[in-house]
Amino acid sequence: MKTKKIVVFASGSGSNFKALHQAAMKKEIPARITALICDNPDAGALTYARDHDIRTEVISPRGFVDPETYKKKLDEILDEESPDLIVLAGYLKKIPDEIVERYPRKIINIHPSLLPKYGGKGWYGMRVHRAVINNREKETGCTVHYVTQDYDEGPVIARVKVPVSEKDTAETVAAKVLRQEHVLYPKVVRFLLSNT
């Protein structure tokens, strides 16, 4: 049976990327990560990928004369990799609509809230966790969903709830949610790849 392939998109430290790679190395995921696409040349995810002999591509829309050229470059990389699944792991740029259409139900994202709460353009990272604290939410969590043309609006695949106490800060909530992301994301990837 041919080994399934994952391409990951990340913008920052890549902790979910690392969690997925480690799960794949332990054979907890029936696939290997063959490439990391990153829009930020200083992202910690790149260092990890290079240390583990994973192909890296630094490509940002700002580096191209127009969106069409950028999309063509992304298309070329994805053609070469032929991924079974594209996984967004803290990737802050919007995936071009044409790529989303070309890979229906093959692009997933994890978001640090219980969508649809605190989702959409501009909602990411600590902005989400501060809003949870400021609004005195009793629970938050993380959501894995399919990527569509609209930010954070694709069909939900799975979510995990995380309780919020009166003593919590945005930082403690962020840490609790991230721990759950590292558990949930590999599980969802395993489920999706085992059922395709």
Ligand code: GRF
The other form holds:
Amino acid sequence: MKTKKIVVFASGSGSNFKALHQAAMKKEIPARITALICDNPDAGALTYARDHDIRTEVISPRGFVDPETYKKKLDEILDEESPDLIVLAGYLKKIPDEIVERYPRKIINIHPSLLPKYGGKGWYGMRVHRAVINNREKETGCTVHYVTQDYDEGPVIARVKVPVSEKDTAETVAAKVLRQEHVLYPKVVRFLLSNT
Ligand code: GRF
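Okay, that is the form predicted alone; can I get the form predicted in complex with the ligand now?
After this comes the whole thing, all chains and molecules, with the earlier chain placed first.
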């Protein structure tokens, strides 16, 4: 059977990217991560990818004279890689609509809340966890969903709930949710690639 290919997009520390790569190395995911696309030249994800001989591409819409050239470059990289799955792991830029259309049900994202709560433009990182604490939520969690043209609105694939206690702070909640993400994301990727 042909080994499947994954391209990951990340902007930050890349702990989900690492969890996915480690799962692939242990053959828990039937695929190889062949490339990391990153918009931030200082991202920890890049260091990890370089240390593990994964192709890296640093590309940000800001680095291009116009959006068309940026899209063309992204398209070229994806064409070269021809991924079976595109995984957004803490990627803060919007994927251009044309790319989303070209890869229907092949782009997924993980979000640190129980979507649709605390999702959409402007909801990311500690903002989400602070709002969960300020609103005295009893539970939060993480959601994996397909990427569509609207932020965090694509069909939900899986969610994991995390209880919030009175002793929790935004920081403790963030850590608990992230731990669950590292378990959930590889499971979902394995499920999707085993069923396509
Ligand atoms: C995660 O919380 C994820 O849900 C969100 O961005 C964060 C990325 O964290 N989309 P990391 O870079 O994988 O550590």
